[in-house]
Structure formats: C-alpha cells, structure tokens
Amino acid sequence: MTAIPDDCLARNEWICGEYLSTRRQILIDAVVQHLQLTAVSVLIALVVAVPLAVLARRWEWAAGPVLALTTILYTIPSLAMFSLLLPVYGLSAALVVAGLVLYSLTLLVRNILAGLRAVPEDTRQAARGMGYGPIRLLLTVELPLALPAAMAGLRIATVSAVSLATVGAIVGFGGLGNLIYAGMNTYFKAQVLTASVLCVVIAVAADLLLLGVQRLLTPWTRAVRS
C-alpha cells in the first residue's frame, strides 16, 4: 500500500501553506511585476486620454472619431492585440504595456469627456466673466468638476488593467499571469489558486485606494449626497 504524502505540495492541494512559505520570493516578484505593468500602463493612458478628451470637448466634430477609434481598439481581443503589436515591440514588457494602454484609453476618454460635458455652462460663463482664460478655466474649473466621472473611469481602467495584465504571460511578462499560466500547464493547483487570489486582492485594493483618493479630491460630492 502506497503511503500518502505528508505535505500539501506533494498531495497537490488547492490550499497549501507550504507553497506560500517555499515560493514567497517568486510570489513577491510576480506581484511587483504585475503592479508595475498596471501602474505604468494606466498612467500613460491617463496622460494620453486627458488631451484627447479635452480636444473632443473643445471641438465637437472630433468627439465622434476619437470615441470611435478608442472603441474599436477596445473590441480587439487581447491575444490579437498583442499579436498586432508584436512586430513593433517584440517579446518585451513594452508590448504588454502598450496593449494595456490602448485598452485603457476607451474607459478613460469616455469618462473624462462625460465629466467635462457635465460642467454647467453657467459655471463656465461665470469663470469667463471673472477673466479666466481657456487654460485657467480648464485647469481650475472644468477638470476639477469633471473629477468624479474621471475617477470612476480611472478605477474601472485600473481594475481592467490588473485583469488583462495576466494575458501578458503569453510573452513572458504577465506578472501573476505567468504563475497562473505555468500552473495550469502543469496542473499545479496551489500556484493557480494563489496567483488568482492575489490578482483579485490587487484589483480590490487598487479600486478601494482610488475610491479613497476620489473622496479626498472631491469633498463636495459628499456634501451633495448628505
């Protein structure tokens, strides 16, 4: 009669404390890479999305093409997107970041534009009457009032980026996705479950963090609710 292995790794169990203790550095490295991919891609997308949304708000004729282009990009399947970007970036982290940036643009541009359009025209006229020029009006009136909608888009884009970053495992730069992909190929239960749970934890933590930042930056929204 064959003896039953005395540790959860040998038994290949889904929940295994031994896996956490023996693979700690591997998990930390994967989490760090995942966070880097997500943060860099969302920040770049935000830097691109703000001027695009402002352009679409200033010239209404540009809104249709901008929204159409970003929507088309969002409909491209992730594997196809990475394949299309492969000739440009090769097998690198930049490939994953570029893909995540393109996916994030739709969510960010739409929400920032919606926020800018929601600024009351009376408020704009009052600011102009006080001598505000276009740049000052944008920076001190329009963008602050558009923050609730913009932050909502940022939260969705960040959570989506955390999820989509795992697909980067196909080129070796997927953060926790690398562990999920390798674990599924070898049916390593503890690795698949642990990496998946960590992805969920990162997504929830990022969303809660951004929600806290949103409340700090938009105190007037709490006053309106109360």
Given for the second form:
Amino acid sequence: MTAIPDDCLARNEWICGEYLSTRRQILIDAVVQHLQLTAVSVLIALVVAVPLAVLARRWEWAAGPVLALTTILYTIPSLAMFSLLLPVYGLSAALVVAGLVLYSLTLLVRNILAGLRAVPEDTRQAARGMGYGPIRLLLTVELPLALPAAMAGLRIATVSAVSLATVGAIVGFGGLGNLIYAGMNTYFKAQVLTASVLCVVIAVAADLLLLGVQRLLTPWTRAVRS
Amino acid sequence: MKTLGDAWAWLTDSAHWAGDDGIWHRLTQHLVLTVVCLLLSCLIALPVALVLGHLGRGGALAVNISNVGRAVPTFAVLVLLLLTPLGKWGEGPTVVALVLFAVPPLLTNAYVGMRGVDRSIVQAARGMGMTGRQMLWRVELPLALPLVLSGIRIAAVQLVATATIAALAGGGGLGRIITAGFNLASTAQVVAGAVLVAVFALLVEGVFEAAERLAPGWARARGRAG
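Now show me the form predicted in complex with its partner chain, since the one above was the form predicted on its own.
Once more the chain from above appears, this time first in line as the rest of the complex follows.
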C-alpha cells in the first residue's frame, strides 16, 4: 500500500528538496543549455567586437557610426530583438544566440575602444622607436594594455547575457528561462525559484571566473598597486 | 522580405488598432506603465542618492546594488512576483519589478554625479557661509545634474524594455502583441509587435537625447556611470 505523497512538491512550496532530487536531470539539462547559449554568444561577440574596435581606433571617422549602430541595437528591448530575428532564424537556438551577440557587441566594442584609446601616446612612440611594426604594436602593446577595460566590458556583457538568455524561453531556447516559463504557467513555485536562483548563481560564478582570468592575464596591474 | 510585407499589412489593418487587445490600448498601457514607474523610481532613488552623495556615505553600497541588479534576470523576478500574493493585484508585480530595476541606475548615476562635484567648489561654498541644505540645492545638485539626467534616461529606456518582458509574464503593454503573435504562430504579428516596441524604445531614447542637447551647456551630460 502506498501512502498519498505529502511532500513539499504536493504542497507546492517555494523551497523543496524533493524537487531537486526528482528533477535533477531536467535542471542539469537547463543549466547546460543556459551555459552554452551565453558562452557561444559572448565568444562570437568577442570575435566580432575586437576587429570592430581596432578599426574604429585606426580610423577615427569609423568610431562614430560603429558606436551609434551598436547603441541603437542595445536600445531595442530583448523580447523585440528576438522577435525581429524570427524571420531569419526561425524557432531555434541560433535566434537566441544572435540576439545575445547583438547585445554584447555594444558593451564590448565600447569598452575595448576605450581601452585602446587610453594607451599612452608615449608608450606607442617608444614601441615604434624600438622598431615595432603596426601589427606587433597592436598585439604586444596596445591590446594587452587595453585588457583591463576590455575585461570590464566582457564581465558586464557575460552577466547581462546570462540574465537575458532567460527571455529566450519565448522560442523554447531559454535554458533556465524555459523552466521559469513552464513553472509560471503551472504555478510551480519550487521550479521558478530554483531556476531563478541558479541563474543568479551562474551569473555571479561567471563574473568571478572572468575576474580571476583578468588577474592572471594582467599581472602588472597588481605589481603597481603593491 | 515577404515577412516584412506581411508585418506591414498587419500593422496597417485598422482592425488591429482598436479594442482591448488593439495597438492603441497596448501603446497607452506601455506609456502609462513607463511614466508611472519612472516617477515612482525617481521619488525613491533621487532623494536617497542626493542625501548620500551630500554626506559622502554609502557610495560603495549604491554602486554595488547597481552591479548586482545586472545579474538578476528581469523575467525571473517578474514570474517570482507573479506567484506571490502580489500576483492577484493586476499590474502589481509588473510595477514592483519595473521600479526595482529602474532604481539602481538612477541611484548610481545621481550618487556618482554628486561625488564628482569638484571638492574645491564645495569648500568655497562652505567658506561663503552656505548651510548644508543651500550647498546641496545651489551648488552640488546643479553641477551633478548631467549625470542625474543621464541616469533618468538609462532608467527610462530600461523601463520600456522591462515593460515589454512583463508581457511574457502576463502583464500589459506592447509586448502582449508579440506574445499573442507567438501563441497564434503568426510571424507577421510577432514582427509587427517587435517593430512597434523597437520604435517606441528608440523614440524614448531619442526624446531624452534631444532634451540633453537642448539643455544649457553646464547641464549637458559629460558621461555616464553605472
């Protein structure tokens, strides 16, 4: 004889250990999808943003239009952005990734450009005097010096992407957002709270990870301080 | 291109403008939500920021709140609030979530603006025998105004975006046209709704941009914080 289950799932409580143990696989799948969506988006955005920022730095006339365009894209609300891309990508993960890339671009281009502009003219002159060509100057002097500003932009872009990815639930590719959306329709409190908390945990963890990477990549900034 | 034609046909069909699900009604809802929440957020954030900025205390807190705000997914907060008793009170969850997300940029920008006022000017004002209150109103606030205004602009654009996502969680506003489009599997309606939202967001940004340009020289934004 089996008793009628009287656990926190049946009582629909906000915090529920039963939910964690019975829906473990669903949660893991959602987290994996969430991580994939954000990681792929931010990486693509980075690959596009670096050349754009370098070009805008080389030719100052290009800076205005590049910044204006990315700012306009950033102004469009996420739900509208995903919807505008619908005819191009259909109901797919690519749709969510494309939307997130467009958002990350603004933050990345702006910060990388600010970092490149902040490289002291003396330093560039010194490198040129030492016989550095433009490519070597860019790769070994300018980009490393722009790194702290670029990393600050990357951190904000990543954290924002983690939180915006949830809206992808509208097309079924929202990672943890899918669980929040489904939980809303079925009034499933434990699922909504657990997925929301996991989102924030991922965002904070990603931020700390990038902070660690930044410290490893820019040892000179610490040497100056101490 | 066919989709754009369909979307245009949907937009220009007068039947879609009238009624409770019509464009006019949704547009009004969106506008009212944005304006009411912007006023509420200013009433909460600005006095706190001005007093903290004047006293020079709690700055780290103001900036940290702003950073944490980015990590919390808007959609998750909306759904969480919807499942609380607040959910029974119509637009209640939407208003609370909107205000919650608009306060951090207002707070940070106003605080940073107040702290950015040249200390020697404040010293001079004190030397002239101004009281703390006079200093706040006649010296610090006018000089901090550019950053305060740019905080209001960021908050306004963010409110438009958040009000759009609120539709995903059953709230009103233009986003409802998009979510209804998804439910009907009507790409034309989804794209039409997205265009409406995008134009609305860009208009709000444009109005603030124009206001900043028309403002007298000393009140023009020197930059943004947060």
